[in-house]
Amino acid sequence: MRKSLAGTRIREQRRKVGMTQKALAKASDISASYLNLIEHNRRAVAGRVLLGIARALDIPAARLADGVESALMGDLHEAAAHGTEGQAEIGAIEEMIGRFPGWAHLLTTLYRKTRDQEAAIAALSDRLTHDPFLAESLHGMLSNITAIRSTANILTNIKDIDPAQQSRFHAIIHEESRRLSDAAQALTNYFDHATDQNSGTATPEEELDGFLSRNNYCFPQIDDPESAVTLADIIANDPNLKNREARVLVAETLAIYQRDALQMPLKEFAKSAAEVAYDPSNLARLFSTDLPAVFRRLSHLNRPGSPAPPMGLIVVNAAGHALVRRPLPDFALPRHGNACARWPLFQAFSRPERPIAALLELPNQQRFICLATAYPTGSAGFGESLEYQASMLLIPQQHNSIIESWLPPTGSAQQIGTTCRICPRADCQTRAEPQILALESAR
């Protein structure tokens, strides 16, 4: 388990403000030697002297508590990876977080920009290679190329051309050069046009993490049955959306949204999920709907003002990748690459709509509740397959008493990671990838 790095948060807010630690200690009325303690992180922090240090240096609690998100971890220990490979002091990372806090998210935000942009050239190379319209593009220019210098080369080789056939040569090599220069304008184009749909951020997975994170996953305009903001206003009022893949995206988040909200009003649904304590089953009975859109809804309950658990969520097809992601400060879902195979989210799959209840555990032993299933996402038709979406609901287990009065006896905590580039667990079974903490061992 980690150690606390309130303490050094502590102590560079009071270099920060030119106080001394004997006049901090003061003014928060402890002892000069326990403050000292408390700065090197040998004593935990909390309540009444973490109220008082922090009334004295002027900030709000908040900041000097532990707060560190597994997601910057996370990050942070990839961004290790990425780079030249015995660079970067890992052990330090922590340490760092504690101390330079701004530097730490400023290096997460160029490492995820920079591990971003090379899915979006993965993926452009990927269409270079795949894309029906570039080669049927390119294929046309070639023939347009090989007709105009068949035809020049008649031209320059033969000297007694009839007069008649040379104009027909001489016509030959002028439409095939304008359906080249056609087919070149053609193709400037369409570059150009993916140019501008790609700019600012660079996939748009990536755009649509960041309007749902600006908007905290949840739409009042939605959820009021009177709003007259339609879908289409939400999308044109963000600035951000610059990318039209990522508009469309976004409009297919916002619908099944829409579609939830009718089924599952919010005033009606918060009313009901408190008064059943959040089970998901019974709110999937009352509103005459199944378990993954009660997920759905759930996720989206945590918002100011709401007394709901905070619940994170994440959706994956039957090929693992991630569909809908709602993440949670301390359960870091990845976009890129495959996530923990040890999730129920993935056992799911072996037990269509059969709910799993089981007890998460983190390398750093933060634990919580999850709940999965598998479900059909429509009807097949005789002789058909059904495609399935497994989704996976994550409670903290702090909250656990509002929900122990349905959930089922869950066992021992499952021993799980986010992704295995990240996770510490060295005799894990199911790993797929080298350990990159392990980097800094083999130093």
The other form holds:
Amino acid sequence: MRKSLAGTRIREQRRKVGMTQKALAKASDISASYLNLIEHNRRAVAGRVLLGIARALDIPAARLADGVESALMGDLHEAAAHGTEGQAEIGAIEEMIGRFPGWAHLLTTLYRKTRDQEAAIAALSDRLTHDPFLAESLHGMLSNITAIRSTANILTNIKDIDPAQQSRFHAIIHEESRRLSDAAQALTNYFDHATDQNSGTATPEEELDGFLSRNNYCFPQIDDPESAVTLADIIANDPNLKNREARVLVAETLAIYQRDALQMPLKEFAKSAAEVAYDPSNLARLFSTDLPAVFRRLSHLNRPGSPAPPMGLIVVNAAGHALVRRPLPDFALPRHGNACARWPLFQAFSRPERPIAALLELPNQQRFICLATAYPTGSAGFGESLEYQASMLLIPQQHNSIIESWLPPTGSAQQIGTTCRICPRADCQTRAEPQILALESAR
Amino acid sequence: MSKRVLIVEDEPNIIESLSFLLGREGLEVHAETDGAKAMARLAEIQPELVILDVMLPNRSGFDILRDIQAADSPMPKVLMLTAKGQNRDRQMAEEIGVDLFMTKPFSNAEIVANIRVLLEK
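Other form of same protein, the form predicted together with the partner chain, not the form predicted alone:
Full complex below, order starting with the chain above.
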């Protein structure tokens, strides 16, 4: 159980104003020995005694009371767990908050910045490595340059070219120069758009992610059977959806949401989900649907006023390309196929239609319950092969009590990451790419 | 009889300049822009050398290279071209087994010299 820190703060404040323990005890109308116990956090302090001490120290009682540091404490624990050196004195966190609140705040601020920057690095690395637009543009430009260079070299170094051929080569240089110029212009526009702080998006997938995030991954207009709002209205009313491909992606995503909403109407689904403790198998039976559809619907349940725990979701095809992403604040989901190979999501492909339950632990020691399943996306005729997708639902472990009644044994926590580029697990046997930040062993 | 070369490349302007250069070397040059049709053209022409782009419509150069190796017909020399110039592509080409790997943009003198060497082997 967490100790009260009020005593530590009283001691620090007393020393700051230069009072002896005896003098403060007298001014607060308590015994010096009792104050001594309070200052060493061996007796709780509240009510009249706390008010008396606060008055004697000329400080608002709220600044001495407990409860203000819970978030700070949580952040410091997380920072200590994230640190790969493993040398932080966990047991001294409470003492540090009490004695050095400024340093504690600074440390958590720096930790949050580091965490955000790691996520940004992952996103940028993701984009540079896998962005199809960039890869296609660079490939096209190099082809244009090859044609120009080769043709110009022929025209410069070979004298006996017949006039018709010579004229064709000139036309090639003209045409390829124009294409190169267009490609350079498109690339410039792309980077201008990518750095637009207002939208923060560049690719259609990023615009889709931004759209879903702005709507908190739920659409009451679609969930409300009385609503006259159409999918086209929702898309048209979002000024941030700028390119056509993004609008197509959004339309496809909303169509799936609408299909799920018809099959699993929100009110009934939320009620049933709470009754069966969010058990996906049970819900699939109740609503005569499959697990992937229930996973999708569950990932939309956590919204203001709902008792449902937050649930993240990722759906990938057999090549590992993310088709659906509903990230959680502490569990980033890479956009392109470079996620951690240890995710049960990928193991599910080796045993289709046999759901997996597992406990996962990220390098920062955050734990998540994971439910994963792979399933065919259609049916195959004789001689045809099936195509598979896999879905993984994630629930933060602190909500375990809600789902533990039906959750099968998950065994010990599996050590995973999000993506190799920012994963600090230096000894990971499945590492596919070097870490961008220095590895633990290299420090 | 002149030696036959098949260029499998989706950029017609690169085909035009390569065809001109190799024609001046006394080679019989053929071209195909569609990856899916490359094997049929190969069987028809039976070239001594294939110049193969990695990124092609419908089928990648790597897939075509694997098919060339698996085919019963005599194995032509293969020169692979890629606009990406990534180590990954080079590594994959070497693993499958390619005679030479060049990146775009290439120099005319270098590609012609390399083709001469390949065809003399």
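This one's a predicted model, so the numbers in the text were calculated from it and none came from an experiment. Residue numbers count along the first chain shown, from 1. For the two forms, the rigid core is made up of the largest set of C-alpha atoms that agree within 1.5 Å on superposition.
Core-superposed comparison between these two forms: the C-alpha position of Thr418 differs by less than 2 Å. Ala27: CA moves 2 Å or more between these two forms after rigid-core fitting.
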